[in-house]
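Below you'll find only one chain, the form predicted on its own, shown as C-alpha coordinates.
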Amino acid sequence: MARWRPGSTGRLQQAAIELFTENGYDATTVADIAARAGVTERTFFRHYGDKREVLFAGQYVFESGFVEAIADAPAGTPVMGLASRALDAGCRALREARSQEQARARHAIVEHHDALREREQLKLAALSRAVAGAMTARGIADLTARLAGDVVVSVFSTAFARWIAPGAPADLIALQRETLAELTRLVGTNSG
(Lines of atoms letter the chains of each structure in order from A and count residues from 1; the text may use other names and numbers.)
(Lines give C-alpha, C1' and ligand atoms only; values in the text may rest on other atoms or scores of the structure.)
Protein backbone atom coordinates (compact mmCIF):
# COMPACT_ATOMS: atom_id res chain seq x y z
CA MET A 1 0.00 0.00 0.00
CA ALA A 2 1.43 3.41 -0.97
CA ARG A 3 2.49 5.56 1.95
CA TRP A 4 1.46 8.99 0.62
CA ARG A 5 -1.21 8.62 -2.04
CA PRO A 6 -2.71 11.92 -3.16
CA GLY A 7 -6.30 12.65 -2.26
CA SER A 8 -6.32 10.55 0.91
CA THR A 9 -8.70 12.88 2.73
CA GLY A 10 -11.37 12.78 0.04
CA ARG A 11 -11.03 9.03 -0.41
CA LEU A 12 -11.31 8.48 3.34
CA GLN A 13 -14.45 10.60 3.53
CA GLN A 14 -16.03 8.82 0.57
CA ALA A 15 -15.08 5.39 1.91
CA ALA A 16 -16.48 6.22 5.34
CA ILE A 17 -19.80 7.45 3.96
CA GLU A 18 -20.13 4.37 1.75
CA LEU A 19 -19.34 1.99 4.61
CA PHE A 20 -21.52 3.79 7.16
CA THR A 21 -24.38 3.60 4.65
CA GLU A 22 -23.77 -0.06 3.81
CA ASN A 23 -22.94 -1.45 7.26
CA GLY A 24 -24.03 1.19 9.76
CA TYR A 25 -21.88 3.59 11.72
CA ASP A 26 -21.28 1.32 14.72
CA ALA A 27 -20.35 -1.73 12.62
CA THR A 28 -17.76 0.17 10.56
CA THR A 29 -14.20 0.33 11.87
CA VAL A 30 -11.31 2.65 11.09
CA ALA A 31 -9.56 -0.37 9.55
CA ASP A 32 -12.55 -0.88 7.22
CA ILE A 33 -12.48 2.77 6.15
CA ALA A 34 -8.72 2.79 5.57
CA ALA A 35 -8.87 -0.43 3.55
CA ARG A 36 -11.73 0.86 1.38
CA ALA A 37 -9.82 4.11 0.77
CA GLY A 38 -6.63 2.23 -0.07
CA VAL A 39 -4.55 3.71 2.76
CA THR A 40 -3.16 2.49 6.06
CA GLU A 41 -4.82 3.05 9.43
CA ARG A 42 -1.86 5.26 10.27
CA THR A 43 -2.74 7.49 7.31
CA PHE A 44 -6.32 7.61 8.56
CA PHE A 45 -5.14 8.86 11.94
CA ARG A 46 -2.93 11.49 10.31
CA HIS A 47 -6.14 13.07 9.02
CA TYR A 48 -8.71 12.22 11.68
CA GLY A 49 -8.76 11.53 15.41
CA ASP A 50 -11.50 8.91 15.07
CA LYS A 51 -14.15 7.71 12.63
CA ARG A 52 -16.65 10.33 13.82
CA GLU A 53 -14.33 13.10 12.68
CA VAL A 54 -14.61 11.94 9.06
CA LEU A 55 -18.21 13.18 9.11
CA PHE A 56 -17.39 16.50 10.79
CA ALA A 57 -14.14 17.41 9.06
CA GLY A 58 -14.03 20.93 7.68
CA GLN A 59 -16.32 22.38 10.36
CA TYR A 60 -14.01 25.31 10.99
CA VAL A 61 -13.57 26.09 7.30
CA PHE A 62 -17.35 26.01 6.93
CA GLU A 63 -17.83 28.26 9.97
CA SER A 64 -15.14 30.68 8.84
CA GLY A 65 -17.01 31.23 5.56
CA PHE A 66 -19.94 32.67 7.51
CA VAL A 67 -17.72 34.74 9.83
CA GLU A 68 -15.49 36.16 7.10
CA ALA A 69 -18.50 37.24 5.04
CA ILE A 70 -19.71 39.27 8.01
CA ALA A 71 -16.27 40.72 8.75
CA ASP A 72 -15.68 41.66 5.10
CA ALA A 73 -19.05 43.34 4.55
CA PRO A 74 -19.04 47.05 3.78
CA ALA A 75 -19.48 49.41 6.72
CA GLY A 76 -23.12 50.20 7.39
CA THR A 77 -24.46 46.88 6.10
CA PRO A 78 -27.67 46.18 8.05
CA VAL A 79 -27.91 43.11 10.27
CA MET A 80 -30.10 41.13 7.86
CA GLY A 81 -27.75 42.07 5.04
CA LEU A 82 -24.88 40.62 7.10
CA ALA A 83 -26.93 37.49 7.75
CA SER A 84 -27.66 37.13 4.03
CA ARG A 85 -23.99 37.53 3.11
CA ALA A 86 -23.03 34.95 5.74
CA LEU A 87 -25.62 32.48 4.46
CA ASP A 88 -24.49 32.87 0.86
CA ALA A 89 -20.87 32.27 1.90
CA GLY A 90 -21.76 29.28 4.05
CA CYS A 91 -23.80 27.69 1.28
CA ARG A 92 -20.95 28.21 -1.18
CA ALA A 93 -18.51 26.60 1.29
CA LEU A 94 -20.77 23.60 1.74
CA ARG A 95 -21.27 23.16 -2.02
CA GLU A 96 -17.50 23.23 -2.51
CA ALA A 97 -16.97 20.67 0.25
CA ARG A 98 -19.55 18.08 -0.79
CA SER A 99 -22.08 17.31 -3.45
CA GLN A 100 -25.81 17.25 -2.86
CA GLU A 101 -25.74 13.45 -2.93
CA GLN A 102 -22.84 13.30 -0.44
CA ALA A 103 -24.71 15.72 1.83
CA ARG A 104 -27.82 13.50 1.68
CA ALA A 105 -25.82 10.40 2.54
CA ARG A 106 -23.97 12.13 5.40
CA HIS A 107 -27.22 13.52 6.78
CA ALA A 108 -28.87 10.08 6.75
CA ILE A 109 -25.94 8.63 8.69
CA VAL A 110 -26.00 11.42 11.27
CA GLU A 111 -29.79 11.23 11.70
CA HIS A 112 -29.67 7.51 12.50
CA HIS A 113 -27.14 7.79 15.33
CA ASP A 114 -27.86 9.64 18.59
CA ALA A 115 -24.27 10.67 19.34
CA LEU A 116 -23.76 11.97 15.80
CA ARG A 117 -27.02 13.93 15.95
CA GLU A 118 -25.85 15.48 19.20
CA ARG A 119 -22.52 16.38 17.63
CA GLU A 120 -24.34 17.98 14.68
CA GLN A 121 -26.41 20.09 17.08
CA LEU A 122 -23.24 21.20 18.88
CA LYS A 123 -21.76 22.18 15.51
CA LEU A 124 -24.80 24.31 14.71
CA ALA A 125 -24.74 25.91 18.17
CA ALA A 126 -21.07 26.77 17.64
CA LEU A 127 -21.96 28.29 14.26
CA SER A 128 -24.63 30.45 15.89
CA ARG A 129 -22.12 31.69 18.49
CA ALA A 130 -19.51 32.39 15.81
CA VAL A 131 -21.97 34.41 13.72
CA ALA A 132 -23.08 36.33 16.83
CA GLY A 133 -19.44 36.99 17.70
CA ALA A 134 -18.73 38.31 14.22
CA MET A 135 -21.74 40.58 14.49
CA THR A 136 -20.73 41.96 17.91
CA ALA A 137 -17.22 42.55 16.55
CA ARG A 138 -18.90 44.96 14.11
CA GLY A 139 -20.52 46.82 17.00
CA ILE A 140 -23.95 45.17 16.85
CA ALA A 141 -25.70 44.90 20.21
CA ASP A 142 -25.40 41.53 21.93
CA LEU A 143 -29.12 40.65 21.87
CA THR A 144 -29.42 41.52 18.18
CA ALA A 145 -26.23 39.61 17.38
CA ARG A 146 -27.42 36.51 19.26
CA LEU A 147 -30.78 36.57 17.50
CA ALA A 148 -29.05 37.02 14.15
CA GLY A 149 -26.81 34.03 14.89
CA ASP A 150 -29.85 31.90 15.64
CA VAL A 151 -31.65 33.17 12.52
CA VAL A 152 -28.67 32.29 10.32
CA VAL A 153 -28.56 28.75 11.71
CA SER A 154 -32.33 28.33 11.40
CA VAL A 155 -32.41 29.56 7.82
CA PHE A 156 -29.38 27.46 6.88
CA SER A 157 -30.81 24.32 8.53
CA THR A 158 -34.17 24.77 6.80
CA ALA A 159 -32.59 25.42 3.40
CA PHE A 160 -30.27 22.45 3.88
CA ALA A 161 -33.20 20.16 4.74
CA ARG A 162 -34.95 21.33 1.57
CA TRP A 163 -31.76 20.80 -0.47
CA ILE A 164 -31.25 17.19 0.61
CA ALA A 165 -34.89 16.20 0.12
CA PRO A 166 -35.47 13.75 -2.75
CA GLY A 167 -35.96 15.58 -6.03
CA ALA A 168 -34.82 18.92 -4.59
CA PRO A 169 -33.28 21.58 -6.80
CA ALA A 170 -29.49 21.57 -6.86
CA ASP A 171 -29.07 25.28 -6.08
CA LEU A 172 -28.56 25.52 -2.31
CA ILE A 173 -28.03 29.28 -2.43
CA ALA A 174 -31.39 29.81 -4.17
CA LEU A 175 -33.11 27.64 -1.56
CA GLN A 176 -31.41 29.59 1.22
CA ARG A 177 -32.50 32.91 -0.27
CA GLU A 178 -36.09 31.67 -0.62
CA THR A 179 -36.02 30.52 3.00
CA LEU A 180 -34.65 33.85 4.23
CA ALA A 181 -37.27 35.72 2.19
CA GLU A 182 -40.02 33.57 3.70
CA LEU A 183 -38.71 34.27 7.20
CA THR A 184 -38.62 37.99 6.42
CA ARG A 185 -42.24 37.82 5.24
CA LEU A 186 -43.21 35.86 8.35
CA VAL A 187 -41.60 38.38 10.68
CA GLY A 188 -43.16 41.27 8.76
CA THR A 189 -46.67 39.77 9.01
CA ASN A 190 -48.96 41.72 11.30
CA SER A 191 -50.05 39.16 13.87
CA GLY A 192 -52.08 41.73 15.86
Given for the second form:
2 protein chains.
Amino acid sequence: MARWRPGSTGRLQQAAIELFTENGYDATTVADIAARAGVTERTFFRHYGDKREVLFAGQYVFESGFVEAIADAPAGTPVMGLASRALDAGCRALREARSQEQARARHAIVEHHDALREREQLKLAALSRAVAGAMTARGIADLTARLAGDVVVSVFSTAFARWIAPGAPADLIALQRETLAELTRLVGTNSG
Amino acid sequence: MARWRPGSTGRLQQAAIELFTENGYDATTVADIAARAGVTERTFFRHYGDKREVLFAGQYVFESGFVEAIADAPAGTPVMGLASRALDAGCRALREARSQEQARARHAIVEHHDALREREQLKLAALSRAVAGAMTARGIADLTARLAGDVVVSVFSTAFARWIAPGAPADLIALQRETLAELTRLVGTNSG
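Having seen the form predicted on its own, I'd like the form predicted together with another copy of the chain now, please.
Full complex below, order starting with the chain above.
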Protein backbone atom coordinates (compact mmCIF):
# COMPACT_ATOMS: atom_id res chain seq x y z
CA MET A 1 0.00 0.00 0.00
CA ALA A 2 1.03 3.65 0.42
CA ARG A 3 4.42 4.80 1.62
CA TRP A 4 5.06 4.75 5.39
CA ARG A 5 4.79 8.01 7.25
CA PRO A 6 7.65 8.68 9.65
CA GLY A 7 6.17 8.95 13.20
CA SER A 8 4.65 6.15 15.25
CA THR A 9 1.10 7.55 14.85
CA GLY A 10 1.53 7.47 11.08
CA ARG A 11 2.79 3.89 11.25
CA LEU A 12 -0.04 2.88 13.59
CA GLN A 13 -2.66 4.38 11.29
CA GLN A 14 -1.20 2.70 8.24
CA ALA A 15 -0.91 -0.64 10.10
CA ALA A 16 -4.51 -0.41 11.34
CA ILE A 17 -5.88 0.36 7.87
CA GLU A 18 -3.92 -2.54 6.38
CA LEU A 19 -5.03 -5.03 9.02
CA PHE A 20 -8.68 -3.91 9.03
CA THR A 21 -8.65 -4.32 5.24
CA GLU A 22 -6.92 -7.71 5.29
CA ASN A 23 -8.61 -9.35 8.28
CA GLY A 24 -11.66 -7.22 9.03
CA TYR A 25 -12.15 -4.63 11.74
CA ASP A 26 -13.59 -6.99 14.36
CA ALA A 27 -10.88 -9.63 13.99
CA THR A 28 -8.02 -7.13 14.37
CA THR A 29 -6.64 -6.46 17.87
CA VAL A 30 -4.61 -3.60 19.27
CA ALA A 31 -1.76 -6.10 19.71
CA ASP A 32 -1.88 -6.91 15.97
CA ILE A 33 -1.78 -3.22 15.07
CA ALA A 34 1.11 -2.45 17.41
CA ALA A 35 3.08 -5.45 16.13
CA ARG A 36 2.56 -4.50 12.48
CA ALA A 37 3.61 -0.90 13.22
CA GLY A 38 6.68 -2.15 15.09
CA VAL A 39 5.76 -0.51 18.40
CA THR A 40 4.62 -1.79 21.80
CA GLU A 41 0.97 -1.86 22.90
CA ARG A 42 1.98 0.70 25.48
CA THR A 43 2.96 3.05 22.67
CA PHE A 44 -0.38 2.38 20.97
CA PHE A 45 -2.27 3.40 24.11
CA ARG A 46 -0.13 6.51 24.50
CA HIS A 47 -1.76 7.75 21.28
CA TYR A 48 -5.17 6.08 21.05
CA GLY A 49 -7.82 4.91 23.52
CA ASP A 50 -8.88 1.96 21.34
CA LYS A 51 -8.66 0.65 17.79
CA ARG A 52 -11.65 2.69 16.63
CA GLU A 53 -9.88 5.90 17.58
CA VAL A 54 -7.09 5.17 15.11
CA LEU A 55 -9.61 5.69 12.31
CA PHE A 56 -11.08 8.89 13.76
CA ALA A 57 -8.08 10.50 15.44
CA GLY A 58 -7.63 13.18 12.78
CA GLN A 59 -11.11 14.61 13.38
CA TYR A 60 -10.02 17.56 15.51
CA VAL A 61 -7.34 18.75 13.08
CA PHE A 62 -9.68 18.20 10.15
CA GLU A 63 -12.52 20.17 11.76
CA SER A 64 -10.11 22.93 12.81
CA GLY A 65 -9.09 23.32 9.18
CA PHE A 66 -12.64 24.37 8.27
CA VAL A 67 -13.25 26.44 11.41
CA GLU A 68 -10.00 28.42 11.35
CA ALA A 69 -10.43 29.37 7.70
CA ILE A 70 -13.76 30.96 8.65
CA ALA A 71 -12.32 32.73 11.71
CA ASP A 72 -9.31 34.01 9.73
CA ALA A 73 -11.17 35.32 6.67
CA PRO A 74 -11.10 39.10 6.07
CA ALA A 75 -13.93 41.14 7.61
CA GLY A 76 -16.88 41.44 5.26
CA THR A 77 -16.29 38.12 3.46
CA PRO A 78 -19.76 36.96 2.38
CA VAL A 79 -21.17 33.71 3.80
CA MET A 80 -20.55 31.66 0.65
CA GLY A 81 -17.02 33.05 0.50
CA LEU A 82 -16.50 31.74 4.03
CA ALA A 83 -17.97 28.37 3.02
CA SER A 84 -15.67 28.13 0.06
CA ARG A 85 -12.56 29.07 2.09
CA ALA A 86 -13.56 26.50 4.73
CA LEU A 87 -13.89 23.81 2.08
CA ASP A 88 -10.47 24.53 0.59
CA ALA A 89 -8.81 24.57 4.01
CA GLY A 90 -10.58 21.44 5.28
CA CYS A 91 -9.53 19.67 2.15
CA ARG A 92 -5.90 20.67 2.66
CA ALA A 93 -6.06 19.41 6.28
CA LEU A 94 -7.41 16.09 5.05
CA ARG A 95 -4.77 15.78 2.33
CA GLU A 96 -2.00 16.38 4.85
CA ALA A 97 -3.34 13.56 7.02
CA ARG A 98 -4.04 10.97 4.33
CA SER A 99 -3.23 9.91 0.79
CA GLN A 100 -6.08 9.27 -1.64
CA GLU A 101 -5.30 5.56 -1.37
CA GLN A 102 -5.46 5.60 2.44
CA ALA A 103 -8.69 7.58 2.38
CA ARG A 104 -10.17 5.01 0.00
CA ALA A 105 -9.09 2.07 2.17
CA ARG A 106 -10.30 3.77 5.34
CA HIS A 107 -13.67 4.54 3.75
CA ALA A 108 -14.17 0.91 2.68
CA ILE A 109 -13.55 -0.20 6.27
CA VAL A 110 -15.95 2.37 7.72
CA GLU A 111 -18.71 1.65 5.19
CA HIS A 112 -18.75 -2.06 5.98
CA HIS A 113 -19.17 -1.70 9.72
CA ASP A 114 -22.37 -0.31 11.27
CA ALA A 115 -20.79 1.24 14.37
CA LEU A 116 -18.05 2.91 12.32
CA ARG A 117 -20.53 4.22 9.77
CA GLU A 118 -22.60 5.74 12.59
CA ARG A 119 -19.46 7.32 14.03
CA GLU A 120 -18.67 8.80 10.62
CA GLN A 121 -22.17 10.28 10.34
CA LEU A 122 -21.78 11.89 13.76
CA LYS A 123 -18.43 13.31 12.68
CA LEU A 124 -20.10 15.01 9.71
CA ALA A 125 -22.97 16.29 11.85
CA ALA A 126 -20.41 17.72 14.29
CA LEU A 127 -18.56 19.34 11.39
CA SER A 128 -21.75 21.06 10.25
CA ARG A 129 -22.32 22.42 13.76
CA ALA A 130 -18.69 23.54 14.07
CA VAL A 131 -18.86 25.40 10.75
CA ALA A 132 -22.17 26.99 11.78
CA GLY A 133 -20.63 27.98 15.12
CA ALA A 134 -17.67 29.64 13.39
CA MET A 135 -20.14 31.53 11.20
CA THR A 136 -22.30 32.77 14.10
CA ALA A 137 -19.10 33.88 15.86
CA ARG A 138 -18.73 36.30 12.94
CA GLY A 139 -22.23 37.67 13.51
CA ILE A 140 -24.02 35.63 10.86
CA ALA A 141 -27.64 34.84 11.74
CA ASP A 142 -28.30 31.38 13.23
CA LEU A 143 -30.52 30.17 10.39
CA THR A 144 -28.09 31.20 7.67
CA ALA A 145 -25.15 29.78 9.61
CA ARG A 146 -26.85 26.43 10.11
CA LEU A 147 -27.70 26.11 6.43
CA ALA A 148 -24.16 27.15 5.48
CA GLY A 149 -22.80 24.42 7.78
CA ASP A 150 -24.94 21.88 5.95
CA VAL A 151 -23.84 23.23 2.56
CA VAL A 152 -20.19 22.80 3.54
CA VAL A 153 -20.72 19.23 4.75
CA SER A 154 -22.80 18.28 1.72
CA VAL A 155 -20.22 19.64 -0.73
CA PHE A 156 -17.31 18.13 1.20
CA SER A 157 -18.82 14.67 1.57
CA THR A 158 -20.10 14.58 -2.02
CA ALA A 159 -16.70 15.63 -3.37
CA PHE A 160 -15.01 13.15 -1.04
CA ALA A 161 -17.23 10.31 -2.35
CA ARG A 162 -16.28 11.27 -5.92
CA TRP A 163 -12.60 11.44 -4.97
CA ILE A 164 -12.42 7.95 -3.51
CA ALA A 165 -14.30 6.37 -6.41
CA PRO A 166 -12.16 4.05 -8.57
CA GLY A 167 -10.16 5.97 -11.15
CA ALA A 168 -11.13 9.38 -9.73
CA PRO A 169 -8.86 12.41 -10.29
CA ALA A 170 -6.37 13.12 -7.50
CA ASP A 171 -7.28 16.77 -6.94
CA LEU A 172 -9.87 16.92 -4.13
CA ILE A 173 -9.90 20.73 -4.07
CA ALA A 174 -10.86 20.85 -7.75
CA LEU A 175 -13.60 18.28 -7.17
CA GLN A 176 -14.92 20.30 -4.24
CA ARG A 177 -15.05 23.50 -6.27
CA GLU A 178 -16.82 21.71 -9.09
CA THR A 179 -19.30 20.22 -6.60
CA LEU A 180 -19.97 23.63 -5.02
CA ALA A 181 -20.52 25.09 -8.50
CA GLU A 182 -23.04 22.32 -9.23
CA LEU A 183 -24.88 23.04 -5.96
CA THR A 184 -24.96 26.74 -6.83
CA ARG A 185 -26.37 25.94 -10.25
CA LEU A 186 -28.94 23.51 -8.80
CA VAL A 187 -30.22 25.77 -6.03
CA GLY A 188 -29.93 28.84 -8.26
CA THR A 189 -32.57 27.41 -10.62
CA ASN A 190 -35.00 27.74 -7.72
CA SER A 191 -34.99 31.54 -7.79
CA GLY A 192 -36.77 31.69 -11.17
CA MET B 1 -49.57 15.72 27.45
CA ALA B 2 -51.20 15.53 24.00
CA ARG B 3 -54.50 13.80 23.28
CA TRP B 4 -54.47 10.00 22.93
CA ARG B 5 -54.58 8.53 19.46
CA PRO B 6 -57.08 5.74 19.02
CA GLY B 7 -55.11 2.56 18.07
CA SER B 8 -52.76 0.59 20.26
CA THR B 9 -49.68 1.78 18.33
CA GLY B 10 -50.70 5.38 18.97
CA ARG B 11 -51.21 4.62 22.66
CA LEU B 12 -47.87 2.78 22.86
CA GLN B 13 -46.03 5.68 21.24
CA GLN B 14 -47.62 8.22 23.52
CA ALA B 15 -46.95 6.03 26.60
CA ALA B 16 -43.30 5.51 25.58
CA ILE B 17 -42.70 9.23 25.03
CA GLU B 18 -44.28 10.05 28.39
CA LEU B 19 -42.28 7.44 30.29
CA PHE B 20 -38.98 8.22 28.56
CA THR B 21 -39.55 11.89 29.47
CA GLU B 22 -40.56 11.18 33.07
CA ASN B 23 -38.10 8.42 34.00
CA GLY B 24 -35.44 8.47 31.27
CA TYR B 25 -35.02 6.15 28.31
CA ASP B 26 -32.73 3.63 30.02
CA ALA B 27 -34.90 3.23 33.12
CA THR B 28 -38.07 2.54 31.13
CA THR B 29 -38.95 -1.07 30.28
CA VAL B 30 -41.25 -2.55 27.65
CA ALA B 31 -43.44 -3.75 30.53
CA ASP B 32 -43.78 -0.16 31.79
CA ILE B 33 -44.77 1.07 28.34
CA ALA B 34 -47.31 -1.68 27.78
CA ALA B 35 -48.83 -1.09 31.22
CA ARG B 36 -49.14 2.68 30.67
CA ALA B 37 -50.72 2.08 27.25
CA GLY B 38 -53.13 -0.44 28.74
CA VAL B 39 -52.01 -3.34 26.55
CA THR B 40 -50.09 -6.57 27.15
CA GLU B 41 -46.37 -6.96 26.45
CA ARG B 42 -47.40 -9.43 23.77
CA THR B 43 -49.30 -6.63 22.03
CA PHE B 44 -46.21 -4.41 22.33
CA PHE B 45 -44.07 -7.03 20.60
CA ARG B 46 -46.68 -7.52 17.88
CA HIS B 47 -45.88 -3.93 16.79
CA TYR B 48 -42.29 -3.24 17.88
CA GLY B 49 -39.11 -5.27 18.25
CA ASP B 50 -37.88 -3.21 21.21
CA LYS B 51 -38.41 0.09 22.98
CA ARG B 52 -36.12 1.98 20.61
CA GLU B 53 -38.31 1.04 17.68
CA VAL B 54 -41.27 2.86 19.19
CA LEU B 55 -39.39 6.11 18.60
CA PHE B 56 -38.35 5.27 15.04
CA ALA B 57 -41.27 3.21 13.77
CA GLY B 58 -42.66 5.97 11.54
CA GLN B 59 -39.48 6.18 9.49
CA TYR B 60 -40.73 4.19 6.50
CA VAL B 61 -43.97 6.18 6.10
CA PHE B 62 -42.09 9.43 6.63
CA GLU B 63 -39.44 8.58 4.00
CA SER B 64 -42.13 7.36 1.59
CA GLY B 65 -43.81 10.77 1.84
CA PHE B 66 -40.73 12.41 0.33
CA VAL B 67 -40.00 9.67 -2.19
CA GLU B 68 -43.53 9.31 -3.57
CA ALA B 69 -43.91 13.04 -4.10
CA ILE B 70 -40.84 12.91 -6.35
CA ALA B 71 -42.04 9.82 -8.21
CA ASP B 72 -45.53 11.30 -8.72
CA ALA B 73 -44.48 14.77 -9.92
CA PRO B 74 -45.39 15.70 -13.52
CA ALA B 75 -42.79 14.95 -16.20
CA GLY B 76 -40.39 17.83 -16.68
CA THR B 77 -40.63 19.14 -13.11
CA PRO B 78 -37.22 20.75 -12.43
CA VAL B 79 -35.02 19.33 -9.67
CA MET B 80 -35.75 22.07 -7.15
CA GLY B 81 -39.46 21.70 -7.89
CA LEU B 82 -39.12 18.01 -6.97
CA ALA B 83 -37.22 18.94 -3.81
CA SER B 84 -39.90 21.38 -2.79
CA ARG B 85 -42.75 18.90 -3.45
CA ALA B 86 -40.84 16.26 -1.46
CA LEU B 87 -40.45 18.65 1.48
CA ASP B 88 -44.16 19.53 1.55
CA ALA B 89 -45.19 15.88 1.34
CA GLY B 90 -42.66 14.66 3.94
CA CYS B 91 -43.86 17.36 6.25
CA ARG B 92 -47.48 16.26 5.83
CA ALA B 93 -46.48 12.64 6.56
CA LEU B 94 -44.74 13.78 9.73
CA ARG B 95 -47.69 15.90 10.85
CA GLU B 96 -50.07 12.96 10.40
CA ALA B 97 -47.86 10.83 12.65
CA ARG B 98 -47.13 13.35 15.42
CA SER B 99 -48.32 16.55 17.05
CA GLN B 100 -45.85 19.41 17.51
CA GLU B 101 -45.84 18.66 21.23
CA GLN B 102 -45.06 14.95 20.67
CA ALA B 103 -42.31 15.82 18.18
CA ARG B 104 -40.80 18.18 20.74
CA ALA B 105 -40.90 15.57 23.53
CA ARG B 106 -39.51 12.87 21.24
CA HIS B 107 -36.68 15.12 20.11
CA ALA B 108 -35.68 15.92 23.71
CA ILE B 109 -35.46 12.18 24.45
CA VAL B 110 -33.39 11.46 21.33
CA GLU B 111 -31.01 14.40 21.88
CA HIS B 112 -30.11 13.27 25.40
CA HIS B 113 -29.14 9.72 24.49
CA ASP B 114 -26.07 8.94 22.37
CA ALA B 115 -27.37 5.78 20.74
CA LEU B 116 -30.69 7.42 19.84
CA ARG B 117 -28.97 10.50 18.46
CA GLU B 118 -26.79 8.27 16.28
CA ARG B 119 -29.89 6.44 15.07
CA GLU B 120 -31.51 9.76 14.20
CA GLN B 121 -28.45 10.84 12.20
CA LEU B 122 -28.57 7.59 10.26
CA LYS B 123 -32.26 8.15 9.57
CA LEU B 124 -31.48 11.53 8.01
CA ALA B 125 -28.57 10.10 6.00
CA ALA B 126 -30.91 7.36 4.74
CA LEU B 127 -33.50 10.00 3.83
CA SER B 128 -30.94 11.89 1.76
CA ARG B 129 -30.06 8.70 -0.12
CA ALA B 130 -33.74 7.81 -0.63
CA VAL B 131 -34.48 11.27 -2.06
CA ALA B 132 -31.40 11.05 -4.31
CA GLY B 133 -32.53 7.58 -5.45
CA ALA B 134 -35.99 8.88 -6.34
CA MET B 135 -34.34 11.68 -8.32
CA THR B 136 -32.00 9.38 -10.30
CA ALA B 137 -35.01 7.15 -11.05
CA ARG B 138 -36.33 10.19 -12.98
CA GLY B 139 -33.11 10.43 -14.98
CA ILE B 140 -31.44 13.16 -12.95
CA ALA B 141 -27.63 12.91 -12.90
CA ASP B 142 -26.07 11.24 -9.84
CA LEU B 143 -24.17 14.32 -8.66
CA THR B 144 -27.18 16.62 -8.88
CA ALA B 145 -29.43 14.01 -7.26
CA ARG B 146 -27.05 13.52 -4.34
CA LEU B 147 -26.80 17.25 -3.70
CA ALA B 148 -30.58 17.60 -3.98
CA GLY B 149 -30.98 14.83 -1.39
CA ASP B 150 -28.75 16.79 0.97
CA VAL B 151 -30.64 20.02 0.27
CA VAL B 152 -33.94 18.33 1.19
CA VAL B 153 -32.53 16.89 4.42
CA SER B 154 -30.84 20.16 5.40
CA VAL B 155 -34.01 22.19 4.83
CA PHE B 156 -36.22 19.62 6.55
CA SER B 157 -34.03 19.21 9.62
CA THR B 158 -33.38 22.94 9.96
CA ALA B 159 -37.10 23.73 9.69
CA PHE B 160 -37.86 20.89 12.11
CA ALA B 161 -35.41 22.31 14.66
CA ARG B 162 -37.09 25.71 14.34
CA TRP B 163 -40.54 24.11 14.68
CA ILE B 164 -39.78 22.29 17.93
CA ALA B 165 -38.13 25.34 19.53
CA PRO B 166 -40.13 26.83 22.45
CA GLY B 167 -42.88 29.14 21.24
CA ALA B 168 -42.36 28.26 17.57
CA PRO B 169 -45.22 28.68 15.08
CA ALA B 170 -47.31 25.55 14.44
CA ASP B 171 -47.02 25.52 10.64
CA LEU B 172 -44.07 23.29 9.70
CA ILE B 173 -44.77 23.60 5.95
CA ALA B 174 -44.49 27.39 6.15
CA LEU B 175 -41.24 27.10 8.13
CA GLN B 176 -39.86 24.67 5.54
CA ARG B 177 -40.70 27.00 2.66
CA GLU B 178 -39.12 29.92 4.47
CA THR B 179 -36.00 27.82 5.18
CA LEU B 180 -35.75 26.74 1.54
CA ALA B 181 -36.08 30.37 0.47
CA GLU B 182 -33.24 31.30 2.84
CA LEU B 183 -31.05 28.53 1.41
CA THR B 184 -31.83 29.74 -2.12
CA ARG B 185 -30.89 33.28 -1.12
CA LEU B 186 -27.70 32.12 0.62
CA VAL B 187 -26.41 29.88 -2.17
CA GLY B 188 -27.66 32.31 -4.81
CA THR B 189 -25.23 34.96 -3.55
CA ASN B 190 -22.44 32.62 -4.67
CA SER B 191 -23.17 33.08 -8.37
CA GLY B 192 -22.05 36.73 -8.36
